[in-house]
Structures are given as C-alpha cells and as structure tokens.
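First comes one chain, alone, set out as structure tokens in the form predicted on its own.
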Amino acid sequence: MIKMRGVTKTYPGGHLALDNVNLDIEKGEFVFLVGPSGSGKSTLVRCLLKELEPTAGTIFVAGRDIGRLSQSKVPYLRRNIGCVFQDFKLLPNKTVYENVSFALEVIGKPRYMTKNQVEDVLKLVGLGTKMDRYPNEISGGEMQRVSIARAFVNHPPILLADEPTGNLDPVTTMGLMKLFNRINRLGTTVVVATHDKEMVDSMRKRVVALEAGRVVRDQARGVYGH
C-alpha cells in the first residue's frame, strides 16, 4: 500500500529531515510512526500526501509512483488518502453533519446521494445524536471524531493522523484509538504519527521509530521505547 525507496529530504538551508527512509506498509496494516519532534515523522506523512517533494528516493502510494503524477492528478491521490491532523481544522460555521458531508460535496457528490454515507460514518464515531451542533458547541475530542469521521467518510483506502491526539487528556486519546482500531478492522491501512508513549505501548501495533530522519526501529506489536 505504501512503498518508500532511498526518501531523502533535505530542506532549503541544509536542513537533513528524511535520510535514506526505506518502509513498507501493507494493505490493511496499522502502523505508529514514532520518534522525538525533530525526528522526521511530519515531513514523511507530508511526502505520502506529496504536498513536499522527497530531494531523493522513490515513494509508492497504492502501487503508483506519486513522484511522477502530475498536479492536476493530485487531487486523486488525496482521495485515496485520509487525513487527520492536530488541529482539527473543522469549519466553524458548519454543522459536524455538514463539516462531514463537505469532504464529499468537494469531490463531486450529489448532496442526495452522501446523506446515509455521512449519518453512518457520524454514527460510527459516536457523534449520531450530534449531527446539528456547531463545533463550539462539542468537546475537543468530539471534534477531533468530526474530523476522523470527515476523513474516513469516503472510505478511502489508506488513513493518515499526524499528531491526532496532541492536545487531547488520556482518556480521550484512547476512545479515538480504538476507534482508529476500528476503521483499521474494516479494511483501512491505518499509519499514525504520535510522541504518545502511553498510547502506543498499550495498542502493541507495528511501531516504526525514526531519530534524526533515519529508520532506527521496525518492530512488528512494538512499544515507543527501545
């Protein structure tokens, strides 16, 4: 599902954030990616969604060399590739119903056509009875459910979270784990970006541990630690 080659990345200035990564994650795996800030994990998420370039190497993305795609094709590849982030980046102006089906709206769907598609999805992630609040109007591990559910509601093939329970308490952060668990079990390949040692110790996932942009640990069932 995802295939890196000899990914280096060096920003303007000299900056050495990704060398020589080379990783494979198959279709339907659930992956932590896990090292200190600095280590490289955000600009390798960054490559998979090729809003950065690699200096070098190859990246595949469900069997197709993103490197070589053209930008009128990206778009598609994003698609394919679900998104979470930190910052919940929720509009706030729009219902958690409507923040959800605008992902679909943005690709194309009839509104007549998502309205099952998206009460599902709200439902699968806990919020059905909160489809018509605002998002002041939920808890910050509700909305980061709204933007999990805003990333899965096309069930695409692969899901990405960088950093998705960083401002979030303990017990939170597990109930979106299990709820990752969940859309990992219905066939997403699932890679999560986290510092969350507590987190990716209980969850015994593959762990793969970068330190200064180098791949120092693959570890099938892992833990944060060495």
The other form holds:
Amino acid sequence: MIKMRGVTKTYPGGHLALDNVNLDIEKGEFVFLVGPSGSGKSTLVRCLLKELEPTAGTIFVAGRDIGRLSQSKVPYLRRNIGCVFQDFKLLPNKTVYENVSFALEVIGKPRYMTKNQVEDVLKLVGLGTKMDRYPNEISGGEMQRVSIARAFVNHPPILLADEPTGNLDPVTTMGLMKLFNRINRLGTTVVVATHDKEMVDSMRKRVVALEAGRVVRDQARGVYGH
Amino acid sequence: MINSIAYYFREAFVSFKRNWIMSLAAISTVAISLFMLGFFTIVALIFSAKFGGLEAEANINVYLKDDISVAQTNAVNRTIKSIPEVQSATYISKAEALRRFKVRMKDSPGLLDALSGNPLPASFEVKFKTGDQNSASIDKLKASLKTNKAVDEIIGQEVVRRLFAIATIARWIFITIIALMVFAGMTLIINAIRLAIYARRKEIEIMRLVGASNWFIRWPFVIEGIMSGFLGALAATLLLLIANSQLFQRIETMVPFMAFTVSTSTFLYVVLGLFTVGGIIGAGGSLFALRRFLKI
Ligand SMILES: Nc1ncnc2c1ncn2[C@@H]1O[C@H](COP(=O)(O)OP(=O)(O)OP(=O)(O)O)[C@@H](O)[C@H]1O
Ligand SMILES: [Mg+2]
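Go ahead and give the structure of the form predicted together with the partner chain, now that the form predicted on its own is out.
What follows is the whole complex; the chain from before opens it.
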C-alpha cells in the first residue's frame, strides 16, 4: 500500500529531517511510527500526503509514484488518505457536524446526500450527541475525535494519524486506540505517528522507530523502547 | 460538479458578505467605468446615427471662377470624376446657386433686395463613395485641382477635416479613460478577492488536505468576482437609465427635430454588453488573484 525508497527530506536551511528512509506497509496493516520529538514523524506523514516533496527518493501509494503525480491529480491522492493532523485543523466557525460533512462536500458530495454517513461516523467516534457544538465548545480529546471522524468519513483505504493522543489522558487515549483498531479491522491501513510509549506498548502492533530522520528499528508486534 | 453548484454560490455569498467593504469599493469602480463605457457608447451611437453620413453630406464644393468657358467647366468635371473615390459631382450653375440661396433666405427679404445681379459662383458639389468619405479623399481632390486655373477655391474640407480630427481624438481620449477605469476596477476586484482568500486561508489549506480539487476551491472566488462585476454592471445600468431620462431625453425635447435617444433594443444591447464586460472583469480579476495560489 505504501512503499518508500531512499526518501530524504532536507528543509530549506539545510535541516535533514528524513534520511534515506525505506519502508513497506501492506494493505490492512496497523503501524506505529515512533521516535522522539523532531525525529521526522510529521515530515514523513506530510510527504505521504504530498504536502511536502522529498528532496530525494520515491514514494509509492497504491502502486503509484506520487512524485510523478500531476498537480491536478493530488486531490485524488488525498481522497484516498484520511489524515488526522497533529493540530486537528478544525474550522472554528463550523460545527462538529459541519467540520465532518465539509470533507465530503469538498470532494463533490452535497450535504443532503451525506447526512447518514456523517452521523454514523460521529457516532462511531462517540460524538453522536455533540454534533451541533462548535470546536471551542468541546474538549481537546473530543476535537481529536472530530478530526478522526473527518479523516475516516470517506472510508479511505489509508488512515494517517499524526500524534493523535498528544495531551490526552490515558483513558481517552485508550478509547482512541480502540477506535483505530476498529477502523483497522474494517480493512483500512492505519499509520499512527506518536511518542506515547504506553499506548504503543499496550497495543503490540508493528513499530517503526525513527531517530534523527533514520529508520532505526522495524519490529512486528513491537514495543516503544528496546 | 452539478451537486456542488449550491455550495459554490453559498460560499461566494458568505465570503462576499464578510468582505463587503472591499467589494463595495470594487463594485463602485466597476460601476463608474462601465457607466462611462455605456454612456460614451450611446453618445457615439447617437452621433453616428445623426452624423454618420456627415462626411458624405457635407458638401465639398469646388467653386469655379466666373469667366470660364464651357470647355474649362467640362475639364474640371472630368478631373473630379477621374478620382476613383468620387461618387458624383453635381454641377450647380450660377442661376441654380442663386435660386437655392433665395429659398434659404426667404425669411429675410430685405437681404435679397440688397443683391444686385448674381454674385454667387458656379460650383461642383462632390460626393465621395461610402468608405472613402475621409480626409485622404479630400486631399486627393484638392491635389488634382491645384493647378486648374478655372477653380477658384475648394470649400468644406477644413470643417470636415477638423471634425474627423476631433472625432478621432475624442475617441482615443474616451478609450484611454475607459481602459484606465476598467483597469482600476479590475485591480480593486483582485484586491477584494485576495482579501477573501486571505480571510479563508485556513479553510483553503484544510480543503486541500482533505482532497478538494483546485477548481472546487476556485469556483466560489470566481463566482464572487463575477458577482462584483455584475453588480457593477447593474449599478452602471441604473446610472445609464438616469442619464437617459435626465439628459438625453431632455436634450431631445429642447432640440425637437433632433432625435437624441437610442431605441430600447439598442439600449438593451448596450446593457447586455456592460454585463458581459462586467462579468469578464470580475472573472478575470479573481482568476488573476488565484493565479499564484494553490501550488501545494
Ligand atoms: N518547515 C520546516 N522548516 C525547517 N525545519 C523544519 C520544518 N518542519 C520541521 N522541521 C524540522 O525537521 C525536524 C523533523 O520535524 P518533524 O515535525 O517531522 O518532527 P516530529 O517527529 O513530528 O516531531 P514531534 O514529535 O515533536 O511532532 C525537526 O528538527 C524540525 O525542527
Ligand atoms: Mg510531529
């Protein structure tokens, strides 16, 4: 599903954020991307979304070299990758419901056709009763779940989550992990970038560890540390 | 695509409302420029309907000397008719000239009494062919008769030439002013759309990241621009209607024999033209504002 070959990213200014990353993720896999702050997790996620261009190397998503994707095809790549952003990226002037339906609207599905779809996914993330609230009227964990609902509402084959449990308490974190597990069992390839040790250790999924932009460990049913 | 049209219009209206001060500035400028365009177009249409045949009607008179022979007169006639641009040359004898003069002056008989004999010269009234009614033809006529001893003078050319010159200068001044106004209107629309884009940059970033196509993001702004253009055209139309009733029709009542208005259908064509130009200004402005944008 995802294949990275020799991916290197140097930011303007010369900072090397990814250093010759090789990675294969199969369809339906659940992968934790771990590493200390600044190790390049977000950079890798942004490269997969083609929000950033790697300085070197190639990335294949569903067999296609996304580096050779024309500008007008990028939206179609992104429709196949749901992404939960580290900073949520919710729109403050839209309700919870609208923030989710927005993601369908912008890919050409009108509101009246997607009511059930949006309500279902909000129930799935446990926000069935808070659909009409605005982002400033819900908690951080709830915002996180809105962000997940939006990423998943279109049932994309790939779900990327960048630090989805940052600043959340352990109970909420476990709830979110169960949610990812459920989404994964529906057949979605899930990649979660995190430095939440307890979460990784408790899930026993494949762990890919980054350090200073390099893959230093890739372990099936792994844990955060060695 | 069809399913998204409601979305585009809703977003365009929301953005337009949020942005209304800038939009108002843009719309006023577009309105003024389109009003000027419409006004000058109508004035030009009125004048060309009134005086379109001016060059042809304006008698270019070749006056002959009094004591010339029939052969000399015929020679002048042949010279004039040998010029390809000339359509006709009508001989006006001294007697005919006097008769016409008397008809024209019948209201002031005292003036006629003062005339002793016939002081009026014989002449040729020259008309040019359609398409050749210009100063170049007049120059040609003048040149070909310059050395002819039977010709006294050629009258009419200066007035006509001046009219041509004034019309040309006026046209260029109007075109320049209108072009500048259209440019200013477009610049203001570009700024209004830029502000609208800036106000929604976070939304646009999210739209991109969840897979909105570039045109999906562009359409609301293009519609917003076209809306500004159309509203400008609407305001210009209202101003034109006012000008029509307060100015053109009033001139017409003051100068009764001279129709100083255009037909309703002509007016509608002008309005249609203004809306087209307004729409193009709006769409062009917003596309320009969006041009360097959506690169991710
Ligand atoms: N736009 C940028 N310009 C320059 N350097 C950047 C930019 N974005 C990130 N970096 C640098 O690249 C490195 C990797 O950043 P990245 O955001 O990928 O880390 P991360 O693993 O996601 O960290 P965290 O766990 O804190 O989110 C960091 O050292 C960061 O300072
Ligand atoms: Mg990060």
